[in-house]
Amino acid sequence: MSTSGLYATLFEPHTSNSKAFLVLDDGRSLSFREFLKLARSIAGVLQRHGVVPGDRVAVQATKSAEALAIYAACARLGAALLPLNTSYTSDELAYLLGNAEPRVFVCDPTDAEQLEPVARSAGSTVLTLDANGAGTLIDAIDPDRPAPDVVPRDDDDLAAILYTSGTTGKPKGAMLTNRNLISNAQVLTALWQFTDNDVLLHALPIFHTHGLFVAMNVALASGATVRFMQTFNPDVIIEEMPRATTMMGVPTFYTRLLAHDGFDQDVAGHMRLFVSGSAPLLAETHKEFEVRTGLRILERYGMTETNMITSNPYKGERRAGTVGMPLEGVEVSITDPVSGTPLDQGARGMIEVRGPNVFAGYWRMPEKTAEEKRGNGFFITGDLGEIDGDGYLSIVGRAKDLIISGGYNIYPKEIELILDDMPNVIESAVVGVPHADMGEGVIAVLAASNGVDVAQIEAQIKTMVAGFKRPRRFYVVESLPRNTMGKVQKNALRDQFGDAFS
């Protein structure tokens, strides 16, 4: 594999490519060549604001061609991209920026005044970018200045930091290297047989590994055209599908398509591949989709820290309820959750993974890295699974108590720490329960005194955490159920309140 870096491997080969790369919601189309010209210009702006190899560039901006070009610009400069969920509040951003200390922070113009003090305290310069691709970042482009040189990078140099909430309540920055991103892109492109004849429907966010590093890197590696949509709209997807060949989405995308009367075999007839990830896909969704379209969804498995780990085959049996087999060059081991000893095939245990896809560690958290990444290179995922006799992996549980709602990861502890500080709340438990559309819905169970004001708590938490994390139902109880060791029995709460969204 090339050691010349992410830009030289995925972006630079398209410098003279006049083929359409991005087709936007407003009907505009950018060729690969035009996109890279934009990225070169943005790289010049970042460089003039002091960005050098190894610096971080944080981005909390609405999905746009310009926002995506910041990724290419960072790769050109040898800087690490730090994509941030657009729902994060100023309280959440204060921690993230303070931890990462990015040289530049790009945000929406409407948020700039509020976030300026937060960024300044982290040593960051604020530039702005709105949903239409306008802002001070673009205003600062100087067409008369020469583009910065491409900075050669090695496999192990840092390419991005993606924050994933921790079970202790503090988000952790997963450090992804050039090797991690390039290897995964090349393996997936070959496995899923992407070529420059493909047109990919892209309605995912680009602050998440799925939309950015799976979908876009595969498109770059193959030279595919991308129908680049700001949001998922079933009407638009159905309108565009006859002109596309592939789509990547979360399970919620597929349940919403199946709920649409206009989605049928004729609409999907031109498609060769539907990929689902970021959350488990129900077996009934698999079956209903096949009946409706004659096609089987390809489910795969990955994490922020590992990129993609396994995939059902492109050619071969795609088994509902499984996430397929390990990717080329990736090792998956099932171990005893306590001792770490490898278990026999078919046994249920902790999923551990090793390979070029596995992250370098957590940014400025060596103790967390040591806890979750063994000396032999295996990363302890926190997911429980089993591998059948044919090599297919099934996920059977989540040891880390993770909630996945609409494809987003939510760690209950982060929300519980906030709820526990609310007036008259003694303690709280946040759990995920079945939700027909989102997969899991978030609820909060509060052990509280008589004076607790749930409406006030709901209003206050809206200002403190991103919308996708917020509990949608609140229940007040005298005390939380515990086992003989004193541990809160969340399974009992899931059973008790499992019909919250029915």
Given for the second form:
Amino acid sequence: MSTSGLYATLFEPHTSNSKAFLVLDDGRSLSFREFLKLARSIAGVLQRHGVVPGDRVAVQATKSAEALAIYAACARLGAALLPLNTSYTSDELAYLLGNAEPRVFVCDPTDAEQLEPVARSAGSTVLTLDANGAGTLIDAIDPDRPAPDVVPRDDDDLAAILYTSGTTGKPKGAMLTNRNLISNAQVLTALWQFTDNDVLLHALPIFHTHGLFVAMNVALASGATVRFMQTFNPDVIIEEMPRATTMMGVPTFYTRLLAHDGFDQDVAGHMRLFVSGSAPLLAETHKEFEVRTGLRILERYGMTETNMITSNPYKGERRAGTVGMPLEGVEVSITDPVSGTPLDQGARGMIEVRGPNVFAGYWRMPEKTAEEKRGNGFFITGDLGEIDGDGYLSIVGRAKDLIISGGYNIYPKEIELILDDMPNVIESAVVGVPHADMGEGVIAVLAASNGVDVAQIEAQIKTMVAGFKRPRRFYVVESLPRNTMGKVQKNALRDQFGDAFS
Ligand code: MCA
Ligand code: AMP
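The form predicted on its own done, now the form predicted in complex with methylmalonyl-coenzyme A:
Now the full complex is given, and it begins with the chain already shown.
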């Protein structure tokens, strides 16, 4: 594995590469060379705004070549990229910026005025970037100035911070090192046999591990061309597929493609690889996909804190309902969820992971890090699993209270704390129930007194949390079901309201 840092490993080799790297929605295409020139210019702007190695650069911007170039610019400067979901509200951003204290915060020009005070109190300078790749970040480029030098980075130096919420309390910043990102990129590129002949359909957001690190780092490591789409639109995917060789997506991408009459073997049959992850791919989706296209989706498993952990084989059997085997260099252990003792092969238990992919810890939260990462290096995922006799891991449940909707994570606690504070709400429970399109959909059950105004609650929560986290159905009950220990029985609520989206 390379030890010379992210920029030197993934970006610098392409400095003179004139092959198409990003093919954009408007038909424009950017070569690797042009992309890196843009990244050098952006690095210059960031440096002039005081960014030094180790600083954080936060970005809440619509997907564009320029937004992606900030990632390369940070790698060049030895700064840590902090990508932010574009649907985060100003309340959510205030916490994240306050916690990370980035030197620069890049946001959409339409949000800049409103977010300026939040950024200022976090000590950040605001620069703007819009959906067309224009803004003060780009206006500040000075073509006459030489680009900043590449800052050499060690394996353990920070490359990015990605915030992930938790079952209690506030979001935590997962610190990802150069080693974490490089090792995963190299292992996945080899395993999935990516080469510079590949054309990857990329319709994922670039503020999460899947779209940014799994997809883009593999493309960079292999020199593949990326059809870089701002949003997922099945019509566009189907139109572009004849010119592509691979796609990566969340399960919703695949169920939406299968719901499209125009998606068939003629369109997809030539593709060499479809990868799915971030949420469980139903075995029936896997099978329906094979019937329709003659191809088997390759499912893999990962987390923000660990990058990718396991993958189904490229050449061997891709087993529906499993997430495959540990990646090269990665150890998976199944342990007793209470005692942490490793269990015998075949037993169900907590999935723990150790390897060069596992993050350094949570930003400025050593106590949270210690709760989830053992002294021996194993990270406790909160997912429950079992490994069959052939070594395939299946995820059989979650020990953490988490909803995954369309590949986005929603931690019920975060929403319950808000709902509990609403007028006339005594207490609340937020649960995920089956949703044909998103896998799980979010509902809220409120134990409330007379006079509770659900419409008002819905309107208020809209201003407080990102749209994907918002409960889409509300139910008022007299009291929440509890077990003898007094714990709210979420399973009973899932049963009772399981048809909320049918
Ligand atoms: C959008 N909406 C959602 C979701 N996405 N609601 C619930 N769950 C969602 N995932 C809501 C919006 O708030 C909005 O509602 C309405 O749907 C339309 O928004 P739009 O953006 O147009 O939606 P869409 O285009 O239909 O988006 C669905 C999507 C998207 C394409 C499936 O959610 C998506 O790109 N998901 C991928 C997420 C991802 O990359 N996850 C990887 C995490 P309103 O207007 O009322 O607000 S990384 C990870 O998990 C690990 C490491 C791993 O293993 O990969
Ligand atoms: P995140 O916090 O966004 O990194 O989400 C990580 C979580 O997504 C994991 O802990 C799993 O619960 C879930 N996940 C990722 N990939 C898969 C998969 N292929 N099957 C089931 N769950 C998955």
